[in-house]
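Consider the single chain below, provided in structure tokens and representing the form predicted alone.
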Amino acid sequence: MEKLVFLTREDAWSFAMGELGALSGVRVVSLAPGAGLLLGEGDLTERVNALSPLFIRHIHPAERVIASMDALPAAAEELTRDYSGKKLAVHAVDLTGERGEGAILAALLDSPAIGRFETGPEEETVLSATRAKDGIYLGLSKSRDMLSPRAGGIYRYAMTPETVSRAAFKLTEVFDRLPLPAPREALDLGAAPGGWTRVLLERGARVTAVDPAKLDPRVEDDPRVTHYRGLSQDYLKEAGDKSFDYLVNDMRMDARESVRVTLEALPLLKSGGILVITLKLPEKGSLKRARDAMALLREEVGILFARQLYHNRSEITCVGKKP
């Protein structure tokens, strides 16, 4: 029987269970809030990836379960014995609340088993160690199969004097996760206070920011920003022949309504242009609401990516490409 560690937001656990319910012959054991162990036959990594889950953030195989830190080096030696590559990423997650990732990494990186590799945080092959109350789950896998190349699917960003809002971290995470082209001309719907506009500026774009509310002065005063102080539907009536290679939307409205507004703006997006939208979800029925909203999007754009990111809350982020 195969074992697979998976992580999700604690408040999205029931939605993740709804997605995993599509897999036959599997069983889930809770490891900690927002973390579980999937047990079943067949290639569980392949089966979960085939689901294209929205609410599962990260997975890795659990090929060994180790009772203590002292046993980590020997288990790592056993797992990597037949691995002939020269590079290896080492990931650690501690679910016990003790924040012992550093100790886990030290135990692995200082061992002779790992010392023969060139190590880095995002190599193609990953040795993952997840510590729970009942032991440490260890597995070797390809980063492309883990739903996220970061340990636990966690992207941490520090607030700086240039950070306009924490909402900016969502778009930053999109750019860090996906091999997207650099934006040149971007349309930001519902832009205030300007967190997403700031991220686009940092990547070299000129931005039309649409929102009746004020923008942060650090954004408003940038000569590359045109602020349309009105509603999105009014801007679309006045936009004329303008065109953009990026269309982004982080508006606080029902997912389906947000999709409707976005699709109304789609004629302004160039062929091959990139669309990024967050879909705000209710407390109940989120999985269905997300799928319904994505189905509307899929009628007009190709979906490149859809997931509840580390910096999403009651929402998922979709990235699409206009045909």
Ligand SMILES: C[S@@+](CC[C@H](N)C(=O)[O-])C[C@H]1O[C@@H](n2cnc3c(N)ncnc32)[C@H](O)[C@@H]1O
Given for the second form:
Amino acid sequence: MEKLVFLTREDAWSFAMGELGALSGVRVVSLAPGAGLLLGEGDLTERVNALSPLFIRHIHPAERVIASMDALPAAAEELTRDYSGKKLAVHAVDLTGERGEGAILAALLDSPAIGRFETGPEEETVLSATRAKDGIYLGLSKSRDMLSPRAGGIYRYAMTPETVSRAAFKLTEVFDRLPLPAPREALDLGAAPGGWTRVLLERGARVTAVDPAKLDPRVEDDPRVTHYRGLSQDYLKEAGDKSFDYLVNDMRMDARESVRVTLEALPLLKSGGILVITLKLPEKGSLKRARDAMALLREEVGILFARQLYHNRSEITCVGKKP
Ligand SMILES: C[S@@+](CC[C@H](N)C(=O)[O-])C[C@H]1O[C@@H](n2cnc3c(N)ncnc32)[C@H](O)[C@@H]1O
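Having seen the form predicted alone, could you give me the form predicted together with the ligand?
Up next: the whole complex, starting with the chain shown before.
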């Protein structure tokens, strides 16, 4: 019987269960709010990856379950004995609420096992330790198979006086996760107060920011920003033959309606251009709403990535490329 640790947003647990429901012969044990253990036959890492889940943030195999921290160094030694690579990342997540990630990492890094490797935060192979109330789950896996290369799928960014809005973290996370081209001419639908516009400016773009609401003066006054102070639907009637290499949309509206407006805007996006859209989801029926909206999008855009990001709330983020 294989075991796999998985993490979701706490309030997306039932949607993640809906996605895992497609796997036959598995069962789930809850480890903590938003964290579970999947048990079943076969390569569970491969089976979960094949689902392209929207609501599962991170996975790692649980090849050993260790009762106490004292036993961790020896278990790490045993697990990595046959690993021949030179580099290994070490991840720790503590689900017990005691925030003991530092202690877990210290125990692993002190192990003679780890002394054989160079360690870095984002290497190709990862030794993961997740501590739950009933033990520590330890596993070795390829970074690219874990749905996110970061420990627990967590992307932490500091709020600084420069931060225009928390929403900006969503687009920063997208750029941190995917090898996307630098934006040059971007159309930002639902731009206010300007967090995403600011992220695009920082990456070298000129931005047309569309929103009836005010932009933060630091964004509004930037000479590379054109603010259309109105609805996206009205902007699209007036846009003429303008052309962009990025189309981003964080509008607060129903996911399907937002996709419809995006598809109307699509002629303005160059071939090969990048689309980033957050799909706002209802409290109930989110999985179906997300899948319906994505099916509409997929008719005209190649989807590169779709997931509930660490910084998404009741929403998912899709990244696509215009053919
Ligand atoms: C979550 S906020 C966007 C935050 C922004 N991405 C940031 O980083 O600061 C959603 C925005 O969508 C805008 N919005 C809602 N419906 C719109 C529409 N039809 N056209 C343009 N903007 C719209 C709202 O005015 C609101 O400012």
